[in-house]
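Presented below, as structure tokens, is a lone chain in the form predicted alone.
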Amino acid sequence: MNRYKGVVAAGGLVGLFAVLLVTLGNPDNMGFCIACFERDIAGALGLHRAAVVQYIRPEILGIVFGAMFASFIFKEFRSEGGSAPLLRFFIGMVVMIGALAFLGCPLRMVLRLAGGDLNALTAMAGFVSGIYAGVYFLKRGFNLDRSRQQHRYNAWILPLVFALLFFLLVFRVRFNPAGEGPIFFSSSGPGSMYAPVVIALLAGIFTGFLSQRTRLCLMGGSRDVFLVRDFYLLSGFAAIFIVALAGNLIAGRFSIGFLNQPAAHSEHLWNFLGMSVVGLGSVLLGGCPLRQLVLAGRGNSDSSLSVLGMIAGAAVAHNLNFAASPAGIGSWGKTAVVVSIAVLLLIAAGNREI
């Protein structure tokens, strides 16, 4: 049991950080949503233009920060990559656009649920699919090749790229003499809704660091059950939705059901098809949008890749009209997401080692 201690302590911190912010003025049920923040990221830069979602968000800012104070302190950061880092950023975008099919990554998703919203047990069937199909793969020998050490200033160049966003973030900075951006923010919608940068940067920052000392991953959790029945990882998640269940219920914002959840639909078929290509993209990665995250900060460059990638395919889902809305999802965003699970598959299949 004291094996567990750690990751268990962590999960419910990360629960609580999550109800506090919503309490603090993040949307409902999206205290930390690693998906629709880096989409409010692209927004904010321009790179899709839903008026709606644009808000650099300091959460996703802070992980990474955290995650490298972590390192730093623990001797583990190193500037790592070359493990087919191309491919590593498409995969990244395939990620994305299945994570908006469902509005929410694998964190999103338990949060959903810990605040009532049933959709999220069609999207955790989903994404149990997807990662049980990429451990078929792996056991098969599926395999990006590996990282290998790279020059010490490839292990900043994501770090100093998110402190040029805080920047622009507390400063407001606006290169339009109009004001039209970019940078933009959104005057209405979730991009308008947030908490305090400080509170919202330090929550970012703890979730990072504790995430990068206990490996926080619900698809490492869900893999390793699969495969040597190891539950270590998935403890962690269970005390995320434990105690921000309990946060949601005291603060009375538990509301269970389908219908009227904040930021969901319930087209379930296409629920359960997008965070299968979250879960399957995820296997493929080594790791869920969270992880990339914290791999990022701990200098691995091809997760780096993978971070931007998910913000490139957040472009594209709303510039292609590939993401849902709370009206549901369009003809184009469920022939995307069709097309994500073929060319999952296909690099699973193309990449094993024979």
The other form holds:
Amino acid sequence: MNRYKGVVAAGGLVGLFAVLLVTLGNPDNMGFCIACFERDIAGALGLHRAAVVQYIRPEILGIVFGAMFASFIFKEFRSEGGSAPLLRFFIGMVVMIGALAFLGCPLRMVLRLAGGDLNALTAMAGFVSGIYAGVYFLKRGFNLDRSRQQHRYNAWILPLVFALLFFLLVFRVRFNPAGEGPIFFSSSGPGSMYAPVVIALLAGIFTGFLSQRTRLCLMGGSRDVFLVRDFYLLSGFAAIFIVALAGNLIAGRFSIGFLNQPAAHSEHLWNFLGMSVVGLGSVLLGGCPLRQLVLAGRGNSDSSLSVLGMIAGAAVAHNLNFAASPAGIGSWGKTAVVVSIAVLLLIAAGNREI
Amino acid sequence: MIEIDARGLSCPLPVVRTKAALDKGPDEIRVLVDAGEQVENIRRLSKHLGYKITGEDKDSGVFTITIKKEEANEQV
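Previous: the form predicted alone; requested now: the form predicted together with the partner chain:
Once more the chain from above appears, this time first in line as the rest of the complex follows.
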């Protein structure tokens, strides 16, 4: 049992931070949501114009910084990359389109379930199905080419850009006053709800640090069970759920059901399919959206590109009306999800080691 | 001895390759990886499949892991 201690503790703390962040101002069941928060950052920069979801989320920046600190301290920081960068950027976009059909990344899926949102159950079934499909392709020899050591500048770009974003958040810079931004900050909706900056940043830093140390990955949990009957990462996943559930019950934030759940809709088919895109895409990338941030922090520029791909994907999803809303998902969104599945299957089937 | 070069492969391919090799039941294999988490993953896998790590060398960012079959009397 000893070897599970670290990852269970890390998962538990992430669950605890999530409940605290909601108590301190984050949107309900959204203590963390890597996809939503990257989408908010895209909005803050003016990459999309959905006025209710624009904010520079310090949690995202903090996760990268925390992973970076951990990898420095434990001498794991390594500038590496070159494994199908453009393809990873593109898969990142597709993963975001899937996540915004459901309205959450795998982490928020767990947190939604811990808040009593049963819509996350069908999403989880979709997520696990996507991972199962991904494992099939892994066994068939799927591979996105090898990465190799790179010049150290590659590893520093994303952390430095994120540090710059932090200053833009603190000083609320307005580049085009006549256009009221960017930087845009939502005055209503989820983007206007946030925990104090310093606390959100620290929660992100701790989460990044712990995730780098324990390799926490929400996709890896199911993948390793399917692939090698290894329950290490799944125990971290379970710990997030249990602690967040307990926290929500104590804080009086647990409300079980399908209807009237915060930032959620009940189009089960599309929740299922959207998260199956995220599951399969995450297997192809080698980690869930949280893990991509952590790998980016420890010097992997391929993961930096998949993070940037997710931000670009959020912009596309909102500008082209792919993204769902609490009212449901539109016909463009449905089309985008179906096309995303087809594209991922094509990538999964077509890429084997050269 | 079988040697698996898993350097630069994304998670979980080093584990997939190592498992494929160990499933054939060799007495000893050697795996090259270049990330710390892969060393941990391979250590877990080896134990699970009844193998043990007999050596881990790190040289200029590359870990060389030597994996041997557990003796029958050592198996749990």
